[in-house]
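This document starts with one chain, in the form predicted alone, laid out as structure tokens.
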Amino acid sequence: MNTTHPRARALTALTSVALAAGVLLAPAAGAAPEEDLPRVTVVATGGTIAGKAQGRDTFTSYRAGTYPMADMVAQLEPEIGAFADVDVVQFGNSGSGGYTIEQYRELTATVEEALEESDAVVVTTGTDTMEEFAYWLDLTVQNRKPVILTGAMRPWAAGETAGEAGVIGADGPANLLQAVRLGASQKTFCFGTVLMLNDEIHAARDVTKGNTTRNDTFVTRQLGALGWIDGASVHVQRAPARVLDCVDEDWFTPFDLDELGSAALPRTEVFYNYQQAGGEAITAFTEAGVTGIVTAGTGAGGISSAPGQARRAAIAEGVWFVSTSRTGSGTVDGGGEGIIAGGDLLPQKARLLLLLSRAFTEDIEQAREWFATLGTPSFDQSALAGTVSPTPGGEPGEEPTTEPTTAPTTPPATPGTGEEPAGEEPAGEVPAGEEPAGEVPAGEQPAGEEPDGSEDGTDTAAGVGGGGSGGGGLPALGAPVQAALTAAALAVLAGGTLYALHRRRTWAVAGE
């Protein structure tokens, strides 16, 4: 007859008691603690992204600007919600080429409210002027914080909502997408607004529409993209130069539209030259009261006899001038009075920054500079030449007479009073498609921010819960986690341990 001792029945459930601990802990120890996701906001603009097509194979068929952004956000769902926090402002929903200046000023106060309490905006716009309004909010937002426009070449859907009869192969879902990816990866903190389309990335001052209809629409000239998205991996090869600036005041631009209040914006222009074209549209221009006009020369830059004439005359009026050619990249140098070279600035950006320096300033000079600065920002490393070793552990060289700086420079424009109009008479065509001097070396991230929020840079918001990269699984798992584990491991190994004297004993006292 076996008894079992009253000691043995305590020791059986003291085990069961830790056993049933150690099961009870392990599965929380495992769970990882909940963190919050970056915040993206996306303000919708309407355009093609949020177009109705006639049919679900119909690409170029359709009504801009019709879905609203809060059911195309939903149709995304889970998937967005892995690895951001999103809400919704809905700015308009119309083509891109049907909004105004005012609007664009509304437009970028409410990109930086959102940017108050978000991580990072997201501007849905169409396709046919979205380069501008990328340039406009490169320009007057006074924020650091990511800002991404995007949009689709081909609509969304073709049914009565967003989420009825998907049109086939549109890329607006995963631009979409991928935007909001690249807006929680913090990786273009301090590069001002960014264009994400097609899975690259580019400058707002560099991009251009390439084609009329292609997904790959999307240009930089000369320089190429910024970077792209593979998947869910966010590569960044190279920067704006304004990123020198990141931990400085100088990062931002002077026209914060704030100090305008509600003061009228200037109107300017474009003006494009062409085999003898005629001195009527300036004239016009001025009679209407256009305070700035740019040209898209020939060339270098180059206008016609009467074009030049009419010129002339409208400067004499006050009427400012910034010299562009029509050929799509390449440098305008020079000037004259009234004239402001444009550099390498395509023609609608020109006007951009021309009527923001009309706005800021009547100093002419002073716009000069902005357009030498701001409007052709260049990578010029030279000042660190006489202090910054240029071999491994060796002595720098002689400290420079002048404190050294790394702000992105470019030599300002010879102004030149009474000399020709530049442009008329181009001396010689400026080499095209030379890059600027230095580029930042690929990948790098802005100073004083890590592309996540992470202290160690490690890449998070690609995907969620991968757990951390470091040497081990326990020490990325944070501090409560490896004491829930602690105490899970103790009491399954006090579990083991008594009831293996349990088991001893009762052992003893079956033999007894």
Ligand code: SIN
Second form
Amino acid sequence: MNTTHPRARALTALTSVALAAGVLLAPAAGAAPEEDLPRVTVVATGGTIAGKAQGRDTFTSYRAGTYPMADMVAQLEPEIGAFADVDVVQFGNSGSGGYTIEQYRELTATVEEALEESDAVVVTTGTDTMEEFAYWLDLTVQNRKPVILTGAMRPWAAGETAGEAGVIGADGPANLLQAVRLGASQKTFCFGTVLMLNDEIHAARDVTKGNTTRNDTFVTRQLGALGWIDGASVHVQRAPARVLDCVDEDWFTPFDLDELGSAALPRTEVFYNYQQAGGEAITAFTEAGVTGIVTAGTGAGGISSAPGQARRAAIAEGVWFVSTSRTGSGTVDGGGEGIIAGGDLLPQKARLLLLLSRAFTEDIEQAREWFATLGTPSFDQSALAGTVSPTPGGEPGEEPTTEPTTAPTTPPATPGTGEEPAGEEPAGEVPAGEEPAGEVPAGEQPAGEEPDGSEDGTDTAAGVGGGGSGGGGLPALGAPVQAALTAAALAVLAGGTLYALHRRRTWAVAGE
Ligand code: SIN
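Form predicted alone done; form predicted in complex with succinic acid now:
All chains and molecules follow, beginning with the one already shown.
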């Protein structure tokens, strides 16, 4: 269903009548003409934000996905119309958990279509799987314009329509207003998809739902929010590393769904590990034709013995595995035959990247590279250290006054990342996973524990020791600096010698 906002329809009709009469409509005094406002499309899928509660004071008992978005946006007039020209696409109206991956694919197409005309898109969904909606769009939308996910933790109203019996303290109206404000601001252009709820802005890749009921449920562990919105002020103080590629074609992900045509998307699943977990789930997934399984392991990715055996059997059948952690934050390194290290991707996010990887390549080394680069984008400015003057007044590209203390690394396969190229496992790496780091002393693998992704059980702390420079030694100094230091040392030596001779001569004279 595609619904144009009633206000926009009314304006179009009014404008036509005025033009037909040869009258030029002047904008109201002080009001900006509507054409000058950024256009923001709200693509609505349902969730609590569109929920109808049993009563105005009922926050947890409601029917999600009830009110049409056009009615909800109308409740925000005239305020929302002061900063954005809003139109609505009612993509669906149900709980977030009910959407299929095939519908995700349609959602990407809908968002891309809206962005052809609009300056930004706000997608409203239920919060339960909003982080998955967000990451899917982040990985698949081929457009640099802002895409923002929002929703609510409390239902909108308790009446027959969205305009009746508003729920006391409902967060939906403010979240919708601020998400549109963020889109209109264009401040997240080239950020990919972000999530805005409770006035906080989070990166789609990193954000997760952290509480069942609180309004501040969304968190980005380890890294924190990208920014926040105070009233009408949008503050964006961090960015996903991807933003550095903004002017480059490499900004776009390889997952252009148009290239797949009508081919069915592969199935990928998540296996959750725990004490003495069984391996039957992995075996059943494999028999069901699942092509990729993410293991949510303990600690740094360990899985129990039985699923370990089932994993080896599944790999022999051609299933790809991604090793992640159930801890909720931190990195899983390593990998091996049939197993890709998930980095710090949460299991549910890694599962989407694995699904797209299986859809776009037959080559696990290519998939490994995608996980290490676009799956784990990180800032790496080291190449600039050799080309940009570190001190004021230097021209870009001028010889730096000192050489970088570390040699610039080979440019990564995908710009903006500094991860290992695909398939370059550290020598001697064994299939995904030794014991979880720090859980047991080195070499003491607990009974039933399956390796999760390191060499020998002694260094599972995500590459501890491996990434260091080895310590010791002085940084390499540039030739001019070395020359200056040598000259200074000679001057000190010469001065000291002259002074000593002078003192000897003075003492000798005094002693005469
Ligand atoms: C849902 O995810 O659809 C229900 C929960 C919510 O929207 O907060």
